[in-house]
Structure formats: structure tokens, C-alpha cells
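Only one chain is included here, represented as C-alpha cells and corresponding to the form predicted on its own.
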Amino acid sequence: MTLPQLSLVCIGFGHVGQRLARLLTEIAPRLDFGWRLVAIGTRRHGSVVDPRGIDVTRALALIDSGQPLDRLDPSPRQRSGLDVIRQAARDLADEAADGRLVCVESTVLNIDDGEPALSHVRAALEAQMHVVTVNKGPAAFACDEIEAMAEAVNRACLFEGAVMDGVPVFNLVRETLPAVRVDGFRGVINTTSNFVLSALERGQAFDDAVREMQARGIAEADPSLDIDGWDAAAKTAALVNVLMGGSVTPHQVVRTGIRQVTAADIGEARARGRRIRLVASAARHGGAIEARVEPELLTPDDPLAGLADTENALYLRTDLLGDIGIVQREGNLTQTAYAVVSDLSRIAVRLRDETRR
């Protein structure tokens, strides 16, 4: 069987993008699609567009040594992410028309308005590219719009890696729970905050725990999105919009982060047999959906109380199946990169189905 061949345009090539490139190489024999990297656009490392295919090993080596990716480009120039998308679409027009050109968007979340990720997604869809993004912004700020755009151009816009890394949350509901209505959810969905709270229980300093998450590539250089609850709020908005048919932004999620949680608070909770965790939740109230992110004092019988370090969990409240729990015992860059792989596989399946028609 001939495998679908995907040409990848990577916008953003930080921790996740680089792990994705390595993971695709490592597990190539297991994939149900072939792939080549044809463009990379970054803010820090320069950019490269090469329709013949980029030498992935050399690209990673350049970044590791602090050299710009422009060294790989036969015609290097200053380009934004939008420029890279548009040039790749021009240079690979046949792949775009055939549905084999995929934009992989992994820029950092902008909690103000979801940009520039949202513009990257729009431009890629306008250029007839499929889109896979790990950025929460598009689903959190413009879910209905981008889904309508994708449908209009007969392309996929997938974002499994936006919440709980590689664990299938969106795909679980959309692909395996037909006719089930999600009425609410509750979960621990921010890895950095959960690790910090677990570290405080062990007597580790707050700032030291944050630095450890940064060293692992999980927390950004500016960890405030995690610590202040904005990352969890963006994930909550995305879950509400996609799974519950809502229309909220992160700014409409009632939010309190963990910055004010002290070691004394943790100690007092433990003395009472309880634990503090940053909990994201949403529920229908009449025709409205209320969404929240806040530290909660959990009793031992609460399923979220047992989560420690980099563990995450999400419990969906449904009308037909009751509560459904999804637990991730470890969250790291490989899991996030795998989410992109799983979305690319879905696109490959779609291409095979279209070819058979």
C-alpha cells in the first residue's frame, strides 16, 4: 500500500517543534504516512523554505549550535510566519491543491487575543493547507470561525495537543461518542502548576519547582501563564467551545492562579488530609455555561486529589454515559509531539479515503 506523503510547514520550532521532528524520524517505520519538512518559520532561529525538502538533522544541529536556519535557504530573507506560509503555498501549489500540504503551528500562546497563531491558522486554511496546532489560542478565541473556514475549503483543522498533550480528548468525543452531549467537565489540566503544588508538598521552594519545569521545556521562560492560571483558562475555553458548543474566550473564564498558594497553605491542607490542586471546570446552568479555574481544597475521595507532579486528568460529565475519566500519568514534550503525530495520521487517513472515492 502506498502511504500518503505529507509536506510539513512548521510555524514555530521551539521545544515542541524540535521534539516533533525528532519523533517523526524515530518512529518513521510505524507511521501510516510519509513526510518531509519543506518550511520552518521561527521568531528566534530564522526561517527556511525549500520545496525539495529540508535536511532535518542539519536544521536541528544549526539550532542546537545557535546558528540561524537561513543557512539552509537558497534565498534567505527576513520572513514572518505569514510570509513562510504564503511562500510555501506558492512554491508547493500542487501539494496544497492535493491536500498534502500541512501547516504545523506551535508558536507560544498569546493570552490577549490568540495572535499570531490565529492569523497563521487563517492564512494556512486560505492557502488550502490542512492545519495542526498545539496552540490553544485558535480554539479558545475563534473556534467557530476556524472550523467554518476549514469546512469551506475542505481541509482539516486539528488541535489534539492543545489540551492534555497526546491523550485523546477532542478526538475521543468527536470520533467515538456519537450523539453524546457533554454537559460539563472538571480536571487538572496544567502540568506546571500541578508540579509546583506537588513540590511544595515535598518541601521544595516554589521558584525552584518552576525552574525545574522550565529546564524540562514544559514551562516557558515567562511562566506567568501557568502560575496565574491563564494557560488553564485557555484550555478551559477550548474545551467549552469544542466539546460543549460554547462560545467563550479565556477572559470569560473565572480565574485564580496558584501564585498566592504558600507552603503554609499546603501544610495546613495536608494536616487535614486534603490537597490543593488547580482545578478547571465548566457546567451548564440553563442556557449558559459557567467556566472556572481556581485552586480547590480536595478531599481524599476526590479523583483529582491523587494527581501529583506531571499527572493530569479530565472528567467529562455526559448525558448518556455519566462521568468519563481521562488520566495522563506523565506529561512531557514527547506526549505533546505525539499529539501532532496523531493529528497528522488523521489527515493521512482522510487523504486515503478521498483517494478511494
Given for the second form:
Number of protein chains: 2
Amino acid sequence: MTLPQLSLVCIGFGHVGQRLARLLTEIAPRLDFGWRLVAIGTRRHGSVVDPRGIDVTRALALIDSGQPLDRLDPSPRQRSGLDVIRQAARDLADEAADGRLVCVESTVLNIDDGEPALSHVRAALEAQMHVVTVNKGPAAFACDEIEAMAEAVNRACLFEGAVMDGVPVFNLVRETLPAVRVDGFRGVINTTSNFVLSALERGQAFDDAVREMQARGIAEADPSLDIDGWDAAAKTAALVNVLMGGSVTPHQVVRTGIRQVTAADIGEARARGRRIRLVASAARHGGAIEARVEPELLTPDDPLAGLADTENALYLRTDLLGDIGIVQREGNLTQTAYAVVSDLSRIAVRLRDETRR
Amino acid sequence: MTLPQLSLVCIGFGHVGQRLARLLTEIAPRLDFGWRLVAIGTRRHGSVVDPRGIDVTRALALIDSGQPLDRLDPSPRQRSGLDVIRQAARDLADEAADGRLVCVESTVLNIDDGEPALSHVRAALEAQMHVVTVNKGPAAFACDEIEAMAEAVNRACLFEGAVMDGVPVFNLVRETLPAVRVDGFRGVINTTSNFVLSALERGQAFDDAVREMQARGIAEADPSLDIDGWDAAAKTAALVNVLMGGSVTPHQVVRTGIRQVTAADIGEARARGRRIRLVASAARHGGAIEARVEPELLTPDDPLAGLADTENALYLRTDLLGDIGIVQREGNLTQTAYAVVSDLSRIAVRLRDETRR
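Switch over from the form predicted on its own to the form predicted in complex with a further copy of the same chain, please.
After this comes the whole thing, all chains and molecules, with the earlier chain placed first.
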């Protein structure tokens, strides 16, 4: 059987995009799809659109050596992410029409409005591209709108990487829990905050821990988004909207970060056999859904208490299965890049099913 | 869109089968398939085959009042499980040919040879039925053979309920972790043993704890299968065969049960801040897979250490995502019955995809 061939338009090509390009190359023999890069749009490394396909090794080498991607472009020019999407849609119109053009979105999130991801996703769907994003913006700010758009153009919009990297959360519920109602959740879903709290427990300094997360490419570009709970709030909104059918933005999540948590607080908690963790949660109260992100003092028997460093976990409250949890013991760039791979694989399955009909 | 209509042939109709019949009725409006019962074969409650459909309420009432199911049969007779499968296949030949006949297998496992489940599954597939089983036998004793048979007749053979009830394990890997290689696992996957160990920690007596699990319908009919680690060994073999491509039987799993664990052992462990849990594990060593079930002394930071009572968890060692865990905080009959529902839903999705082609 011939594998579906996907043409990828990467909008944003930082840590995640570069790791994705390498990972797709490394595991190519196991993939249920073929792929090539046809466009890359970045804020800092220029852009390239080439319908004949981009040499991935050369693109990565240019970035490593600080040179612009424009050097690979047949007719280089200054372009925004939106410009790249629109040009790729024109230059690869047949592939867009066949559903083989996929926009992979991994830009930096603006927590005020979910941009620029939201505009990128809208433009890509309008251009009949499938969308895979690791961005929390679309599901956190415009879940219903984006899902309706995707359905109207018969394209997928997937975002497994928005929460807990490649460990399945959205796919877990959609693909493996049919007929189950999610009534709430509790989780530790911001890696940087959890690493900082764990570092404080070890006697390390707050700022050193943040810097370590930045060096590993895990902290947000602006780490205050992690520390002040915004990243967790955006993920919480995405989870509420997608898994519970809610309609909240990150700004409607009751939010307290870990900036005020001191080494003394941690020491006091430990002396009482407890742990402080930044907990994201949601629960239905009558018709309303209350969503919160805040440091909680946890007893040792709480399944979130034992999560250290880069561990994440999400416990879903369900009506048929009670509480079930999914746990990620290591969070790193490969895992985030894998989230994109798993979503691309879903698109490949969909293409194969459509071709068979 | 009309929903696929499934006709169910239930072989075994004890705690799980009865709970399934009730659950399917309770959540009918949410299901993506319609269903009716057309045959039930049991060892203790007689049997019934009726292509016009069996009145579920009356069947459950007969069992509750200790009367044989034969009273619902148009032409009652003595039948084995195999007889029921074969008669249903004859009487509902059109539905078998259309892929709408499903054998739901939930008999008691014979740990020596995986029977009678294995023969039921073979007969059902031969008769062009899909198979859903909560039984560990088929995957633990004849995984490759059964999968090849199912493929040859273009039918599904699913067994999500064989490990951790309805919490996705097999579906998790197959549906949400494409291209990921599972290199091993560690888990607490026998509920009765874990409940007994937790009870000993509370100072309860071993035998009382076993009786409580029997009363709740969770312990195997012969609880020594739980206590001596056979149930966990069968699940371990199933996991090794399905997730790791191995080929082991429960008898090849290195196995120690919890019969020798005393209250004194538990007390000593607790005094050292540790916990004893019955751990099922597997790992690759070169080309071979070593599989074990044995009580382990766990430090508090072990993610399995905190599992109490009816909690189960399985941590998969993967190459792309590191260790990822799935946790079940409550195990009960509804969860086991839900496993069948989730597998029936997979069959419905498959039928819908086939119809569209």
C-alpha cells in the first residue's frame, strides 16, 4: 500500500519545529506517511517557500549558523507567517485541494489574545490545509469556532501537543473513551513551575531553576508565563473547552502562580509531610464550569504530590470509569515534537480512509 | 446518519455480562451503535438463542430469581458455549456475513490453557463474528494465531477489558501512540492482590480482604488465581504479546504471588517508609523479553508505591516518550463492562468506515 504523502508548511521553527524536522527524519521508516517540507515561516530566521521541497539538512544548518532561511528560497522575499501560508496555498493548490497540505504551527503564544497562532490556524483552514499545532491558543481562545471551520472545509485541526506534549490527552478521550463524560480534572501540567517547586525542595534557588528550564528549551520564551500560571491557565481552558464542552478563555481561569511561593513555605510543607504543587483543575457546578490554577498543599496520598521535576499528570473525573490518570514522567522537546508526529499520523489515517471510499 | 446495529452473542453471563447488559441500556442514548441481545450461553443459568432478540429485562430477572434462561428460548435445549456460537451463526447468517454479529466472551479463565475462552474465540471468528472479550486467555495464550485469524476473516478481535478494565491500555497504544516502540512496562494490575496488601497495611486479616473482593465480584471465582499471581501473569503475557510483539504464555512469566507476604513483612516495610506491592513487569534483554510478577519492596518515590486498594497503574517504557503511565483509581464491575462498550464502539466505527467506502 502506498503511504499518504504529506507536504508540511511550518509556521514557527524554533526548538519544537527543528526537533520535529530531525525526529521525522530519524523515525521515517516507522511512519505511516511520507512527508516533505515545502515552506517555513519564522520571525527570526527568515522564510522559505519551495513547492519542490526544502532540503531539511540545509535548513537546519542555516539556522545553526545564524543565516536566514531565505537563502533556500527560489525567489526570496520578506514574509509574515500569514504570507507564507497564503503563498504555499497558491503554489501548492493541488495538494491543498487533495488534503495533503498540512500547516504545522508552533509560534510563541501571546496570552492576551491567542495570537498569532489563531490567525495562522484560521488562514490555513481557509486555504484547505489540515492544521497541527502545539499551540494552546486556538483551543484556549476559539475552540468552537476553529472546530466548526475545520468541519466546514473537511480538514483536521489537531493540537495534541498543547497539553502534556506527546502524551495523549485529547486523543486519549476522543479515540479511546467513547461515551464517557468528563466531569472535571486535576493535574500538574506546567513543567517549568513543577521543576521550580522541586528545585526549591532541594534547596536550589528559584531563578537558577527557571534558567535551567530556559536552557533546556522547556520554559516559555517569557518564563513569567509559566511562573504566573498563564501557561497552565491556557492549557486548563483548552482542556475545559475540548474535553468538557466548555467555553472559557485563559482569562476566565481563576489563577495564582508560584511567584509568591518561598523556600520557607516549601520547608514548612515538607516538615508537615506535605508538598506544594501548582494544580490545574476544573469541575462542573450545576451548569457552570469552574476552572482554577493555583498552588495547593497536598497530602502524600494525593496522586499529584509525588510528581517531581519535569513530571506531569492529568487525572480526569469521568462518570463511567471514575478518576483515571495519564502520567508523563519526562518532558522534553522530543516529546513535544512527537505530539506533532502523532497528529500527522491521524491525518494520514484519515486520508487513507478517504482514499479507500 | 443511521447507527450501525450490532447483534450480541454473550458467552458467559456472570457479573460482567449482567453489568454490561444493564450498562448498555443505561447509556444507550450516548452510544454510536444500536444493539440487541440474540444469544446467551452460560454454564450455570442455561442458554437462549433467539434471532428476534432477547428481552434483556426478563433475562436479568430470570437469573436474579435462579431460573434458567432456557425459558426465553423458542426451542430450548442443552447447549455448550460452542453450541450457542454455532447455532447463532446459523440462525443469524446474514448478520454474520454483514459483520454485525459480535461474540462477547466473558467466561471464567482456566489458567492451564486459556480455555474455554480460546475455543469460543476461534469458533466465533470462524463463524465470521467480531469478538470482544474481557478474557486474558486469547491474548495470553494464542495472540498471534487469533490476530491472524481475525485478519483472515476481516473481523475485529478486541480485548480491552483483559487488563485494567475499561481504562485504555491496548487501545491507548494502538490508537494514540503511533510509531512509538514499547520496550517494557511495570505495573500494579491485579486488584485483589493490591486490595489484600492494602488491607494488611490497615491491620485487616488476609482472608477477610479476599472475601471482601469476592463479595464485590472483583476476585476471580478461584481467588488463588489472584493471590498466587496467575491473574497478573496472564495479563503480563497479554501485554508482552500485544504491546511488545513477544510470544510468551502465563507459564513463562517468572511468578511469585503474595501468599507468603505476612503482616510482619508489611509492618517492617512501613517502618522503613516502604510499601510492598505485587509488581508485573517486562523488559527486553537483547532479543529476549523477560516478564515477571512478584512482590516488590518500593520506595515512596516509586509511582507504584502509592497505589492503594483497588487502584491499578501501568507505566510503559517507550523510546520516544520515555515512561508514561495510565492510572485507574477505582476498579469495579462498571469499569469492566465499559471495556466491552469501548470495544463495541470500535467495531461500530469500523462498520461505519466500511459502509462509507
